[in-house]
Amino acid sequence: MRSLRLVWIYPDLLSTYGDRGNALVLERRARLRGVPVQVLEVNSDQPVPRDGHIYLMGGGEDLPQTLATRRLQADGGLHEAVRKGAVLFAVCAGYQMLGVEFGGAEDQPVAGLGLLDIRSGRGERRAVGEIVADVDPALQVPRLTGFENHQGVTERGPRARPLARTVLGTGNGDGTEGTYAGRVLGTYLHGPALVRNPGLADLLLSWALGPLPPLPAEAEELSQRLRDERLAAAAAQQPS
């Protein structure tokens, strides 16, 4: 199996929720996998590497967002990237970076990097709390759980689907949550999305790397835990 490198783009804007812990997630399931893995994390000011194989996007406020939109517009990596196949893993803000447009600071609409079919805009009331939803059955991944926080609102166009289809929370704000194309895939979740979901981190992976094997069964344990408890507590919280 080849080795594996990660690209975490802008943590220097686009941190703010901790979804650093998405790269790191990446990095242990695939070392316990015995796959080699090079984390690079690249600042705004530094160009945006080509030759990765998953890039990762995080959350920010609107000024970062915009901010980092137009220097990857300028840098041009990250298009290269996904054009030769790279997986794109985008969170929140740098989900709807992905799309045509979005609604920056007062709402004013901001050129996207067109990487996903999307627009997103400011909804009437801000969505906080758990969100539980279940995945397009064509990827094979279990029901999601994570946390947003965000007044986006978007809508897809015909070259997107929706990842998944709200059970709990706001996503999309349709009743759908996230997006994804070929092998570029957005989400609102954090928590962090990827410890929070490990089949959906394992999805990444086997974009990039091809069929896993599975993990042994202590090395899923701690996250299986955590996935039940998030998963039980959100149950907790939908009208009987």
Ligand code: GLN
Given for the second form:
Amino acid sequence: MRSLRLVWIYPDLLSTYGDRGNALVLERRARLRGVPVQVLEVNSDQPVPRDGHIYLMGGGEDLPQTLATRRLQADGGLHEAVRKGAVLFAVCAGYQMLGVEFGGAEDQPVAGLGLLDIRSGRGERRAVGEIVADVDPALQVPRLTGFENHQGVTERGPRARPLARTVLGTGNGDGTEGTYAGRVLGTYLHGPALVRNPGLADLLLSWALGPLPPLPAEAEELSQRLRDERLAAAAAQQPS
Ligand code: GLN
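Switching forms now, from the form predicted alone to the form predicted in complex with this ligand, please provide the structure.
Okay, now the whole complex, with that chain kicking things off.
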């Protein structure tokens, strides 16, 4: 690979709560390891390149979420990239869109992209606030911290594994948070997720690049401070 190609899908429709920070963190953590990076921002009126290594999707409101799904389905580029083994990381609306179906603006079912074996509908109340969750030990990623704001609840089928178990917050709505299958990973976490969870960023990078050396401690100082601060704030909210 001459350089790592990151593809940020539809920033014009899907980018709430600073989700763009996820692309910045992947770029920085690859560059610090000497890997040249190209970041491609693809708006919803442009074709999705089929030769990216990592694809990123952010959160969105209900109508842009439905529109983005139709356009990605018609375009076909994301499906082809995933078939060829690209990594896909999707947040909140992006996560729901990867499934078989999600609840649209009037709660009518909308067909999803079918890239993850999940279905999302609308929960009884909106989940808003800090979320903390412990990742599937097979992935060797430290505890997740994030911010969630969604109405959707998500069920998994047999071909998808939960990313994490919730300690605080709602996530999928059944005590789990996020889903992964192969190199496709979705989560409800904003924050942005990869800024608060560099371990998750490195998991995605390692799927694309292979095993990675750790970064020097001084490069991790700011994100460690942010993690400590957010996890302490969440612990203060938890019932003892
Ligand atoms: N519209 C979706 C929901 O409310 C996703 C929201 C989001 O991306 N923040 O469940």
